[in-house]
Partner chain sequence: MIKFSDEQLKIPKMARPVYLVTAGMSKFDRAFPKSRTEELVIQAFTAASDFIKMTPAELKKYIHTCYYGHFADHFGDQLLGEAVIHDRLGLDPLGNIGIKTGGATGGSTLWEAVKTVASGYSDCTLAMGWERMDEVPTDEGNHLISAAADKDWETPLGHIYTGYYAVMAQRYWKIFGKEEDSFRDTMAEIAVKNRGYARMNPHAHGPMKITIEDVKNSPIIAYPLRALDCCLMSVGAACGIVADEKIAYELTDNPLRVWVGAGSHTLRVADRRDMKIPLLPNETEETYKNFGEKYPGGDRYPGFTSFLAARIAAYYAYHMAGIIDPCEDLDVIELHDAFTISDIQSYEDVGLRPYGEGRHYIESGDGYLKDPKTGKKGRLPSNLSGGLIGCMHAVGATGLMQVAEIAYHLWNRWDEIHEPKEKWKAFGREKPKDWESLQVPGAKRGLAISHAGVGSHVTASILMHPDHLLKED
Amino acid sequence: MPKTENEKGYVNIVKGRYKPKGKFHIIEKNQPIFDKDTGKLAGVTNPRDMTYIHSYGGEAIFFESLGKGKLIATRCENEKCETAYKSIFMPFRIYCPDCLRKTNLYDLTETARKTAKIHSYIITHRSGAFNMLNKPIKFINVEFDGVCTILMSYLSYGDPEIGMRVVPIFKTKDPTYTIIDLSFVPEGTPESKLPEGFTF
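Could we see that chain alone as a structure, in the form predicted alone?
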């Protein structure tokens, strides 16, 4: 059952501290589960409505940028890093995994538009709880020129093929501020085929 406005949990940050307001846990009455054939009790439902506070910390810029049509990566700028100096990381990494120094932001948007291609893919017809994507979900691993890592995302239109050139699309209208604000479509896809709220 959807929450009323008074039941929703909201969080603001005031003077560097989280300030929750509202309800974050709503308990509903258990319901018995009876076997229709025997009439015997088989169990009970255990409904719970939980709102979690998930802090992005240093990754907040990545998720905020998706809603603005930007794909922000990071790059190691430590000249003393023996293995990853000038390496670009997508997905976003706050710290270089080799030298453990803080990375610098790197705008990967244009590189993604020009060089993204499908490295591998899997199509799933079932998903876990709280899935917000339409099924079947066409999960794709995307590689970019000059980037040392591979990003997992999903294809919103068309059928995936290994090596297929794809371009990023962004949920710029009413973004969720989660990874599903980023998706990909085959190169040459017309704007009319993009999901509602998404732009190139």
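For comparison with the form predicted alone, produce the structure of the form predicted together with the partner chain.
What comes next is one chain alone, with no partners or other molecules.
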């Protein structure tokens, strides 16, 4: 059963410290595990209802930008970087993996609209606990012109094919502030086919 509003936990940062409010777990009694064949005790269940409080740190801007319809990458701009000078990273990297200098933000939204292409994909009906995506999940890996990495995401409409041109869509209404706020649809998909809360 979904939690009611006052059973949920919320966190803010006030004066540099986490300030949790609300409920973070509901205690549930453990249960014995009996062997039905012998009637003997074999173990117990240990229910755990936990909430993690996680900092995005230097990646927060990426996750916040998704809700504003922007795909923000980073670029190494260290001229002395032997292997990655001017390399664009998506997934976003706070530091260049080669020279370990801080990267600069790079707005990839237009490039993604014009060049995103499916590198590989998979369709699966399986998922793990806590999954929020509709099934079947259409995982896609997306190439962008001039980007040295290949982003993992999911296709929200149509059937994926290797080489297919896709465009990014963003959950700008009620964003979750997680990677699922970013999705893709085949180029030419009409706005009416986008999932609830998503825009181009």
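Rigid core: the largest C-alpha set superposing within 1.5 Å between the two forms. These figures come from a predicted structure and were not determined experimentally. Positions refer to the first chain, counted from 1.
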- Large Cα shift (2 Å or above) at M132 between these two forms, core-fitted: no
- Per-residue C-alpha change between these two forms, V44, threshold 2 Å, rigid core fit: yes
- Establish whether a shift of 2 Å or more occurs at the C-alpha of G22 between these two forms, with the two forms superposed on the rigid core. yes
